[in-house]
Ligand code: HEC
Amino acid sequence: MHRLYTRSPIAKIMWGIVTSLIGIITLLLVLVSENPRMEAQTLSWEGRSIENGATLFANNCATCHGPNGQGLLGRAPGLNSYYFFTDTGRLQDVGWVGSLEDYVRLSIAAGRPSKTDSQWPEVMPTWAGQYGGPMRGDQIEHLTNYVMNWRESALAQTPDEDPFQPFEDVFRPTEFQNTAFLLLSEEEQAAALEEYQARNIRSPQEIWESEACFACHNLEVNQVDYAGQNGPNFADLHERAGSRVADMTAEEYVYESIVSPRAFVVETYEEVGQMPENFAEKLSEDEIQALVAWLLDPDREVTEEE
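As in the form predicted alone, what structure would this chain adopt when taken alone?
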């Protein structure tokens, strides 16, 4: 060991410089290789998560959504689908403002236990333990990652390849819940919807029933607005509508309340659930005008179902 020792100050300085440089170079090499190493490790973990999700999907989900996530006709909708993965498809139909990944995660975790009148024969069950389901949080993440792993292949599908099955309980008509419609220009989509609405005009009473307006509004009994009611009384709407807003006729007031329900809110109902804001999209102009006239008609016909 005594041969490694030197009394020369210059030699000591040189050795110090050399060892410092070696340390700096080693540190730089570690730093340069760390990001690729971390990325590779992340990809490895994501791959394992997707593999775990594939097993969970095969054991719990494939019987309804199909082994490759493309759905089973009449049983459950496809997830490995262009319409499902594009922002103007399924997310727009349900009015979801977050990311698709969050939508998938919540759908798996919470399920659809209250949707008993669904068009699908099986109700989407609750899977997350926090909501009473059988799966841990990490398993929900694995399933979510597995479904999201289809994005690239799904967005490469042609209209003929997309297996998406339309939903009956959204505002977009079933005949337009497909990739072919999404690939049309905005002008072509608007024209197609206008033509559809012209062919499928509903009567005011049909709209009243199908949109469940009766759940919040009373047409038959005159009563004073009071806290606890879901929505304003319409039995005497023809008497009150014309005086609700200055310089607005009864027809203008009711029309605006349908297409823009937040424009004029009766004070008693400020704290209860608001009307849906998409009636201007769901109803044609002719349907809205007919509904306004019907609501303001004191002699309108009302069935017992209302």
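Could the form predicted in complex with ligand HEC be shown next, to go alongside the form predicted alone?
Only a single chain is listed, so you will not see partners or other molecules.
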């Protein structure tokens, strides 16, 4: 037994030196392998987050968005969808300026606040605990990672495979709300839209109603409903339009006011809710011309709705 105890200080010091070398070499091994290790760990935690997201999705979302995220007809839109992932698709249509990942995170966390204007029988529920939902922040994060992990397969979908369902909240005509349209070049899209507009010319009054000009403008002097107080009154438009801007006829001025409203801002309206700037895209040339003439017509006819 006593032989275990070594008396010689030299032997002890040698043991000390040899083992410190072993310790140092081991630490050096760790040092050189730290970068790959941290990388592998990072990937691993992303992967595990996706795994967790998959479980959460199967338990909470698949009933509406389908087991593969392809949506269910008339119930909820597809997420595993080309339209959803491509830049010119869903993001552009809802006018979201952030990244798709942020859009997904926010949609899951907050849900959709109300049923107003929703084509879906049940709204997207709120999930994040901070907005009154049942989930913790990390679970929202897992779900976001899981949904975003469809990117590769979704972007590989052909128009036929995309489980797309038209959205009513999108301005683009329903017949162009599909993957086939998104896959066209910009010129082809423009041409298709132009052709569509030529096919579907609306009367000035239809435009007035469908584009909600009435929400900001009144057509008569004494029209006093709450709507229509946000912009100038048009009862006397034909009288003042011609003299508003030098070198411009009444027609040119009204046309310009619709196509680029910021060009000439009517006094006292500098601060208030401004005229939308996208009518040039929404209306065809012919429609605008007819609208201008109609607005400037002192005897314009307005047919009452039933």
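We call the rigid core whatever largest set of C-alpha positions still superposes within 1.5 Å between the two forms. All of these numbers come straight from a predicted model, not from anything done at the bench. Numbering follows the first chain given and starts at 1.
Among F167, G53, E285, Q189, only Q189 lies at the hinge, the spot where C-alphas switch from fitting one rigid part better to fitting the other between these two forms.
A two-part rigid-body description fits the chain between these two forms; in it the smaller part is rotated by 8 degrees against the larger. Look at V254: with the core superposed, its C-alpha moves 4.7 Å between these two forms.
Relative to the superposed rigid core, I201 shifts its CA by 3.0 Å between these two forms.
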